[in-house]
Amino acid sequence: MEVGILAYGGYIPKSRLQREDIFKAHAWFNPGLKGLARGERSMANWDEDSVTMAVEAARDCLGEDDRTNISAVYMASTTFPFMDRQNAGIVADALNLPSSLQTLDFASSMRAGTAALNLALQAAGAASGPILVTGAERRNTKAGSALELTTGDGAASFLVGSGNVIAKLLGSHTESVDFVDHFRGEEAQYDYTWEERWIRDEGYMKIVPKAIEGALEKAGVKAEDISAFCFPVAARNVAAGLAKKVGISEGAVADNLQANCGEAGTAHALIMLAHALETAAPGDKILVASFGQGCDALILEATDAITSLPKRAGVGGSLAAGRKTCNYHRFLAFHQGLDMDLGIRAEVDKNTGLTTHYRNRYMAQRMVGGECSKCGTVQFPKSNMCVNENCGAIGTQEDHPFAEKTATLNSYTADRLTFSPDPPAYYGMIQFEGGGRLMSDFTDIFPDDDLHVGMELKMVFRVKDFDHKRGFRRYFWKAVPVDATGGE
């Protein structure tokens, strides 16, 4: 059977920060950036991080498919909360996957999301179900820098296996080359860069067209039949650059999102690529290709099969859902770009129990209740007494999912007295579709949003809250309105 993808999303987070208002901060030091304080870049809550990114692009890939036969998931970033904690993990539980799947991450490279691509495409064909491919990036820049002007925060997946298959591989070509253009060491928060015509000139112009030209060569087409080029970086006259050098029409070069969310690092290859699988039609030829120490260079043919893959918000979508930001200094808080007094309320000690959290993780990331099976009451959490009056019966309880559910919002607060690093805090009494309430945090809530009872909610999957003092994270579900996520 033909391998290739099965099925695409995309995640962009819905603040979308005024490039014009970082150059105004900026300017009285740095004038020069003025050439750069165009359009906008995409900004991560404060409660969004490169897993939970993932996990919402993943979701829009999955859609309402059988998640049992997935035996791999693979995830891509420069920017894991975890270094000694596999990342990919925590996104195969907050899916509600099965255990029995392997689990991988790819790291310390812009090209770590197209390796961890090409990977499942060349493993799909022998492993025993599709292969989940996902790749997210929260990018910390310098105050001050290009790059805080030029990047953004975003994720894509991709469902990789056999079968009715939307695109499938025609060739890849990799070339390894220890070209440093940027790094950033064991003990640095910030990528150090070096100077931008050399890295175009010695770097993009030497390198990419090598590898192009032999992903060309092993699929056997020619440049010219190409329909999308996908590479990611800010500035598009590279990319049209190498298009001509390597004889790709000019207006096959694909949108480099930069207008409306920045370059998302080892993830925006893979969101370039979603965003052009929306469009393609059978027989479009994508080509995407992505640079860091070396390049890789894929080439796919859309099938007849993308015409009845179901709707999705993808990164279309998601973009489409952006809320405008002017405020710089929220975007520094929230990367970590200003040491905030956060006053006497946010010294709480947030020291988590790793014995309590693995024995409620059923609960806090796969958002798991119960369902009795005496009376069919379902109820979150679960625990060993049926809630429901009439019944009450004891051991009766069996696994439900939630996460997947919508809700309605039965009461709400927003409370300036709890410390949030995003103020106020929202919280309320949600009412699940077919029963089971919840007390939960909201998220995502702009300041002309109207919350009101009834309104439609979906859950999210976020961080709960951070434990600084041991650099550990809590995740947990909150509640955002429907017509907020771009995704109904």
Contents of the next structure:
Amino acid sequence: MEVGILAYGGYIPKSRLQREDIFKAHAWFNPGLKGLARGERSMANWDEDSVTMAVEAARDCLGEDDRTNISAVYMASTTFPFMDRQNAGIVADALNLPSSLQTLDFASSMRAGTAALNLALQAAGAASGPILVTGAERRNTKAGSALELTTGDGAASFLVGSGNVIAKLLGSHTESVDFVDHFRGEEAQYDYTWEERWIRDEGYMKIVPKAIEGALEKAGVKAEDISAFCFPVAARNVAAGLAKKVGISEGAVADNLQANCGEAGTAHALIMLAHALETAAPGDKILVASFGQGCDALILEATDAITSLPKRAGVGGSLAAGRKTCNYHRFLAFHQGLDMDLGIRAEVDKNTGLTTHYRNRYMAQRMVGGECSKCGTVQFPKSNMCVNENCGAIGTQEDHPFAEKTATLNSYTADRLTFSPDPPAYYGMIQFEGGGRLMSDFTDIFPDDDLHVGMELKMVFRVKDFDHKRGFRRYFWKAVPVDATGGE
Amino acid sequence: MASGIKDKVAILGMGCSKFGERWNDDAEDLIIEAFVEAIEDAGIDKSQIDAAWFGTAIEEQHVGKSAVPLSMALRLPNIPVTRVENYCASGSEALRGAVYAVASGAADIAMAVGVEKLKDTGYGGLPQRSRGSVNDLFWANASAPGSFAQLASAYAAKHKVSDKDLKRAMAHVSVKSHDNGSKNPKAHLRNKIDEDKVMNAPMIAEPLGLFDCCGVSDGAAVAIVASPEIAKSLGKKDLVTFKAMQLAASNGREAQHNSWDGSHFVTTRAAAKRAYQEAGITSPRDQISMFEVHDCFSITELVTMEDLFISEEGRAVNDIMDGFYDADGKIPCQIDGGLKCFGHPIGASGIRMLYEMYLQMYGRAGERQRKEDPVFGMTHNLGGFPHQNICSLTIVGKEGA
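Please show me the structure of the same protein in the form predicted in complex with the partner chain, now that we have looked at it in the form predicted alone.
What follows is the whole complex; the chain from before opens it.
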């Protein structure tokens, strides 16, 4: 059977920081940034990292489809929260996937995203089930740098396998060249970049065409037949210049989402591909390429099945659900760019017992609760004794997943006393469809979300607590208003 | 059914420290201050105390673990001493231990001591700390005000009360407690305020503003109890006796089962029914003379007056605005200023509530003394959060009433 993409998903964080406000803060220092002070960039919340964004993109990709046959989870990023703990494994856990699968992290290059997708397309034919590919990035940039304005945060995800594919791989080619336009060494927090003109003339314009031409040749496709060219470079005209050079029509150059998202690192090629698939018609040929110590180029063709793929938020829906924010200081605070006085309340030790964590991983990472096999009551968390006072049976609880359920708001508050990196802390009692409830943290709450008793919420996977002392972080699920997720 | 404790135990003596920011005192100093008053009031020597119970909640902030800190502070003569903790109801828990010891006949004279030394954290509000290693994995990042604030949103939605009317009634609760606290020399907060000040105060946890929240205080309170016979033999007259002590603990229904709407306390209702029955009270709105309830936040007092079956469900706002619970109203609530203004040194609070009942029944409440002679008084001491808590109720009254 033919191997290709079975489904796609996208996720862009809700906040859109206005570039004009970043520029205003730095104009005194670097007035040259004015040229970049247009549009907005996506901005991850304090409790989002590349793992949580990958999870949201994957959930968008998988929808309500059965997940038990997934054979592997690949995750690509250059901003993994863990250097030694498999990040793809956390994604698989949050998605409540069975343990019998392969998990792999793809790192260390802006090309990691396309590399993961390319490998999945090659491996899926021999795999026992589809492969989930995710790419996510939460860029870390120096204050006052051009990258601070041109980058963004986001994720995309693809399910790759055989069967009812919505896009098939026609051909791919990789050029591997140790061209160091930027790097981030072991001890560095930020990228170190070289001159843009050199990168354009000697990097993009010489290395990328070889990869594209190689892919076109292997695919047996003419350049003028490419209907969408996804090339994730922030600088204007680079993609257009490449298209002209290799003979791709000007109209095929895909939106690089600079105006409303910013370049999300190694995830951005995948984000652009997911975005292109949202509007692709059967027969459309999509070329996705990404640059980083060489170049990957993949040519995919949309099939008839793309017209019957169930609707999803995708990149477009996620972009549409964004909210403008002008607060550059908040952005800095979320990126440890400001030495904020967080108060003594913030000093509580957040050490995590790894034994406790492991024992409770189904509850804490998968959001699996219990269902009483005797009386049918569902509850969170699962417990040895049924919470139903008229039952109270012992040892009757079966696993019951909650993460994909919608919930209704029963009570809530906006708390300015408790420590939160983003006060006020919103939380409240939520009641799940079909039973079960939780006093839950809320996240991504904006003034126009209009919290009220009875409103609908859904769960998202987020960082619960940071343990900065030991470099650990705990994940759990939080509630967000349904209409804010772009899914409705 | 058990016969209960009605009239089996009497108050022999009580003491209460000044509550407030006791910057220069340790928990031990506060204990001594309350104990000296209580032992002198009881007119006994400490060697006559058969057993003691020690209530404190956040012991890591002051005394540390076990009953030893109490035994050492008072140099008790190697008698049985037990430390208890049940969130903010820890004081009532100590009292329950002492009362039950006397009621059972195991002790002639028993003592309950509650203390909390909170003003050593470097910030306002309650100490922030771990909730337990498993709870920390999934509990919301909730503070006390944020947890109790949610009663307001659920109550307003259930009873179709406008946010503004509810906030006004909550403001009245706080204004009343400040009026009362101004007449209490041991109270932490003694300033009078008005409703506008409450309504316009900075927000702590919506819709609770600064004046909807009680004070976090240092303090201690002591009760010495004995059988009525012993009390009389020691010369005590016009005894105040225990009519009922009931406690209810959440079992997860509120936190995990969808049958609770978030607008009231399941535990208070369960404990109240039992307490009235134990005390032989059939019409509490007509029979109870005064209340000290756990007014940690204004909204808590408001819904509690329904949970104790005094205001009809959905009608507390009206009773409050009618002045029903004011010091000169039909049934005064928090005539000493309550947690709101007397203050809330956690482990001491339950015993502090009883202290006011005791003073009022003996006519020793000074400027705030109620004119009508009280017959039955009820204390309501809550611990935890609305969705998982401890509710401890005590009814005292004149012997034979």
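Computed from a prediction, not measured in an experiment: that's the story for all the values here. Think of the rigid core as the biggest set of C-alphas that the two forms share within 1.5 Å after superposition. Residue numbers count along the first chain shown, from 1.
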Yes/no, Asp449 Cα shift of 2 Å or more between the two forms with rigid core fixed = yes
